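The chain that follows stands alone, in the form predicted alone, written as structure tokens.
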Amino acid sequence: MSSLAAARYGKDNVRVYKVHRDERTGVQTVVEMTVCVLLEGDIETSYTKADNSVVVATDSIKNTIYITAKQQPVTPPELFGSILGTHFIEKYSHIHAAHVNIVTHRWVRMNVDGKPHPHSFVKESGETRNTQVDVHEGKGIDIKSTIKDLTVLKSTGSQFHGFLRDEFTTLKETWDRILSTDVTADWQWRRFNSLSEVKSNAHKFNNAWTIARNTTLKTFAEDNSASVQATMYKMGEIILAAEPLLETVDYSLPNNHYFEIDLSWHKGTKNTGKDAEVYAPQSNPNGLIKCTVGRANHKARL
């Protein structure tokens, strides 16, 4: 015998994309969103009995997200995610959680003689915003937040030594390297009773994702590091106490290495050391280090 343990399912990589037009000043502002939503429910018998008449048709999930950003705000996307969330829990009485996952694209108004231009945009990097929003019918609204794919690189001020040393260890050590990393960083809010809760405290949104991307640039750039792991941490102090409705900060931040080459064959070439000047940039093996800093008080989420 056996069961369906669990499902979900729905309809991902919605492109999105919308401006708003100020008539009054002729500036216009856009945003492009990849949005992903999976419903799970009393939708058992889809699976188990070939009964269709549970399933909402991920055409209609489409067609529901290009209808709600056309009449609701799509920023900040916390609250995007949370409006079309609780959409659907209410809308559909069997169905009794939504998972919105929202991919916020880059794109950075255009300077143009100095000045910044009412409706032209750069894409500068691959960096994005996402935002993963969970509505529990009866429970509440869980949010986390990321920057995502952030590269920043620093050529001094890094170092990594006094690490453990044995048989297995040929790395040498070092008080002055190359530090380079693709961010990823996760802030998860304490969960909210409501939609109107997340409503009032939209503002927050904005500024907590302002606050931890210039803490990450502000702490990588300046801290002369004693490793990753140490940085990190910094890192994941600062944001948690700058906004208290936060219950943790995850890190994810790859080692890309960037190895010095002994040139010393070619005529004696120095290029090791203090003399080092020409690098390879390495795409792996590279190191990978995590970390969650969450307050004191904190338990984990089950």
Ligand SMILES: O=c1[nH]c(=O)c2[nH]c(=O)[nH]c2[nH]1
Second form
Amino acid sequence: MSSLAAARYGKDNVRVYKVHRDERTGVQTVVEMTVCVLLEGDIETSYTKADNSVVVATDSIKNTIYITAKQQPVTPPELFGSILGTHFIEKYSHIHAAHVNIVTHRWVRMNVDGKPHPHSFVKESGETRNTQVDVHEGKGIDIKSTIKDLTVLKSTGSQFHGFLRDEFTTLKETWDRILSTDVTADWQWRRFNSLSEVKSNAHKFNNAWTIARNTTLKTFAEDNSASVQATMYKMGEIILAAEPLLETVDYSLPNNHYFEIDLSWHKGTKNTGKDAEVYAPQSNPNGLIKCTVGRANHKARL
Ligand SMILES: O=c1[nH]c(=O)c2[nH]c(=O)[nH]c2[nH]1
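Next up, the form predicted in complex with this ligand, please; the one we just looked at was the form predicted alone.
Everything in the complex follows now, all chains and molecules, and the chain you saw is the first one.
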């Protein structure tokens, strides 16, 4: 005998673009996002008894995403996700949770001849702004915001020494190395009790994103890094201190290695240590360093 232990379903990879046209100034603003909505509730019989009467078709879920984007603001994404998720639990009495994931692509206004262009944009690298919104009927709304794939490199100002040495160690200590990573930073908001509470705090979402991004870049650039671990912890501390509604800040940082190349085989060319100029960027393997920074009263899960 088996039973359904868990189930959720919905539409993934729904690509949506919305333009706002300011008729007065002629300035247009665009948002492009990729949305996933998964629903949970009294839907067991659709799996166990082929009962489709409880199924809100994933096609209808996609349509709802489009209609909500038309009728409601799509920024900040945390607000749009909350409005969308709340719609499903209010509209369908047998749906008890909606999980909304939004990836917002970075179309940044072009500067042409030093002036912001009214309707032309450039996509800035692979970086995205994401949010995961989980709306739980009768419990509230959990929101996590994310910066994903913000790729950075510093050519000095990073060290790594004093690490444990034993019979498995070959890595040399360094007081000056290249540091590069693809930043994933998440910040978890304390639970919102209702959609109206999300709405009354909506101005904080863009602000927190700006703080998180600026803090990540500034700390990365300015910290004379003892390790990825020590630098990422400093970032998390600063972000938590700046926004009281945040419970935790998470970082996940691959250490994208750049290896020195010994070129002494060519006419005694010096290219190591203080003479190193030409390096070999590595794609794998890479270090992967993660942490969650919480408040002092936050229970650690180490
Ligand atoms: O900043 C670092 N942290 C590590 O844990 C580690 N391990 C390693 O080989 N290089 C590095 N660098």
